[in-house]
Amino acid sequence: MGAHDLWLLSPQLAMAALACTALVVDLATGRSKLVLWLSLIGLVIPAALSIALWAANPADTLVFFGAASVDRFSLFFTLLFTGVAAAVIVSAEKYASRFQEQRGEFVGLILASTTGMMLLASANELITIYVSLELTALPVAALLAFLREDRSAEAGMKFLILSGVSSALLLYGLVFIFGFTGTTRLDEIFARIGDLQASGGFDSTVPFGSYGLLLGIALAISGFAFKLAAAPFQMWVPDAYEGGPTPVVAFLSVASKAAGFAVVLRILYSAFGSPELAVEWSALFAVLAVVTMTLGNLMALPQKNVKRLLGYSTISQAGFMLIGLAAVSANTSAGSLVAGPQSVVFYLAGYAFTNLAVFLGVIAITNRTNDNTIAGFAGMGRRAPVTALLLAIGLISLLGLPPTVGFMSKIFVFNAAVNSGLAWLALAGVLNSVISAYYYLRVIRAMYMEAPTSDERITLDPSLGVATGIAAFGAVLFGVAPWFLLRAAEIAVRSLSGVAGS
């Protein structure tokens, strides 16, 4: 590995160094407070590099043997998870007083899954793909068990031993794809996967041309939809959100949400995005996202716990995400190759603003009255008025109104559908964004037109208000103006080796 390598991955090697700083650090202090905010500092470190190289936007992006491609499209995934890993540093100044002696180790923990998220979003070869994945999920499983209460131990086993059998399903189905190409680079398998396509080695009668790519991507597929919380491995969702502590469910339901979306994108844009296979996997999520987002919402109707709800609704919001994945233009002439994905990292940037806000409110208000209920909400418009508002603005994104993030974006993905020939795909994201309407506004309503429980005033603190302000203020900025970041979402996605040029 030599200069160029070292340089292409400093954001990376800053956040594993800023990881093994606080665990340093907290061993020879043992003052967390400290360790928090020097952590918080100190991401300035890889997000100021990853900036860098976005401007130099180097030529030769493939390092360590082209194991990983450090392209535009993995550096905004990088500044992504560096922004979300500062949020939820903030937002557990206050929270980790539950865990106080384990401040440094639950600040240690977070960067060390930041970097393998960081390293996921790059990844350009299965095995690397793979180790990155463990590095990401690992620390996450400890941090969900942090509360040490049956709860907290139940989501952090949970998410464990769930996690292990995505794993395990996900390398066989890497293995499957190796034995097929004979070759463990993305890059490389969409070559050989043209030229087979060239030669008449795949049957056009199979999907996918072949029963052992068809076995090998279904597998991969399972894999990674625990990341995405799919169905049908969204079963850990609610338990994990509402028993693990709520700074980790935000960190989970952001960044996990994010890297398991980037590494779907660049595999299948890098190494199956030919028209043909494109066809294949666009039914295949279409089905997927419908399945999904209608379970999640159905299944968040009767939730009476804040917390579970934001389970159900993350699974809800990966449906629609997953719409931008079926959005590919091997469907019809008139279709974008860039509109699909471009689409789905609109909407990942900004969900992180929108559901941040939404869990930074709820870790506010909850501190002080440790009732994750709605019920425990009522009133917070009087008692809370700002902490309210901004909580407000986050649900409103999350339902898809005007002027917010969330509306653009379930514009761009329904509009991405309806111009690859899915409009009834569309149309089914229309239906469910009016039933979570229900649930969203239930919220709102307990806050702003029930009694409250307790005439005590709940004060905001500043800096995880200024966090809470500052992903609200995200939120509606990039919903009336939202070209800038839809602007950086296409100079990403065509990083990937399966649109440049598009």
Second form
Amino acid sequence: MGAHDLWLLSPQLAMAALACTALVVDLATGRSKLVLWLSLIGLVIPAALSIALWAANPADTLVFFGAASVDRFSLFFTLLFTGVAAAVIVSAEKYASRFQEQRGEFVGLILASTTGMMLLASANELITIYVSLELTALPVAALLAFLREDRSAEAGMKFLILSGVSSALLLYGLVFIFGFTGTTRLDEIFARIGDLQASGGFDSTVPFGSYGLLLGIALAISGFAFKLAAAPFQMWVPDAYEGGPTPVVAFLSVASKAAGFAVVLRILYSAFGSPELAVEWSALFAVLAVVTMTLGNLMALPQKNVKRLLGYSTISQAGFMLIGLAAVSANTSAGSLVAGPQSVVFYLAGYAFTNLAVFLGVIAITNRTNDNTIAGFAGMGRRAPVTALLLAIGLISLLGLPPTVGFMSKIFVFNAAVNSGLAWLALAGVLNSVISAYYYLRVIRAMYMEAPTSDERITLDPSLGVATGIAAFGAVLFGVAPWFLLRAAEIAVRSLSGVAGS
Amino acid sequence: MLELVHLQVLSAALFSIGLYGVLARRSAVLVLISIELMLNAVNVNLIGLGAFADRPAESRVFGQILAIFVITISAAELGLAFAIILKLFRSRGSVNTDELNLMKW
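Please show me the structure of the same protein in the form predicted together with the partner chain, now that we have looked at it in the form predicted on its own.
Zooming out: every chain and molecule, the one shown earlier first.
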């Protein structure tokens, strides 16, 4: 513990300091616009520190006695979260007029939750994982209840109750893992399991080799499934999405999901990465993937509210990402070791651009119309041509058509599944993509084929327009030339101990 | 003589009662208390592992550290939950979870 630890953890520390600064400046001046722009400029600091750390690539990545590991995997996600937080803060500039008095707190809470996500992506120890998970979830529950409407408080309450239940399940699972291995550090858990396997302490007739570990891993995965919005813990998603403020929902759907996948990838590969265990959890995720994407898609078909539709869409997208988790090399002898996790990380980054383009587009339109139904988007191709175009690019990328990043993400995920002997899973994914075309295209049809309800033009705010434009540009750029992002994802995944080690 | 298995059975029973309470109770306050029961079941298990597990003392202590974190964070969670419950109560005059039905399906 010393200067080296502080240097490694500097992006997280800078983000925590920024969150405190935002709250204090709001308290001292009470000018929410000032807080907003100050935080936006301040976000450059954690981003710059992350890039510097990525370039420096220190040999010793463990921080504070192994509590966290700031490797390139965590830095990749740190950068992603910083970008998402910036986009969300920009999108809240006009939307904030709907909040009660606390507009400055909005920024502070977003930054506090981002700090939690950055810690979560680097957490290397069970206690750190639990604490940063709660730091991620609690500010979001407060933010969901920020609007004056009853629906917003209801969304916050539902999120908080289900988050409490899921963290109790997760903790119960972590206790079994701790009790079974006698340590809370992921790398030591990996070593203890290796010792037990070598000494014949595992029973091959029981899943995961022992009932203690089976219970622990199953309960922990149930707890994380809440974060990932995966079945059967997806109930809160549509309600939270419909009732909560749209910028918060964008934050929840992009950053919170990425943080959940980051910590699950690290636990699975760093602690339970041995081939015998990998085969077991691969089968579990394969089943979860099929159930999640089918459920999300079928429930999305009859929706009339765009935000609720996007809630079900995010469930089905989580199902596609779970395919990448199920694609482990242990299933076949020929499979590539990095392809599965690499495809998940690539999917998450591409999904961040795509979904931000969609949500920022929805915010730009509904800020003026205040109508979240699909019918309210009728004729937007004429009333707001630029916004409608950016929104349509995002929807096409969610659907997975070329030349967008959504297409590339699905190709890589399906490819990883086929290479690890899960061709049936890839087939289920393709079928689900076809179903999802119905509801994504319905929004585009409303915007371009249906008659507008009024002739009033909807102009795009410059700051929001720039943010939406960057997101949509990224969604197209990484669809045409994915190699840069794909390479970054590979480098990030290779720094995970379980992936590089064997 | 008290052994680790007794505490683990107690913990499993408390956890199950808590989970039942979350699913069956109508009042949001009682649902929150049930969540607390689940978290405290985890604490019983952690402290049991700390006191009785057949391991060196320096590794057992991590369980008790985690128990302290669980207590602290659940206090913060309750504070936030009651703030939201008060907001709901002011606008609706009721905190029953089956009346949180503005949004379904």
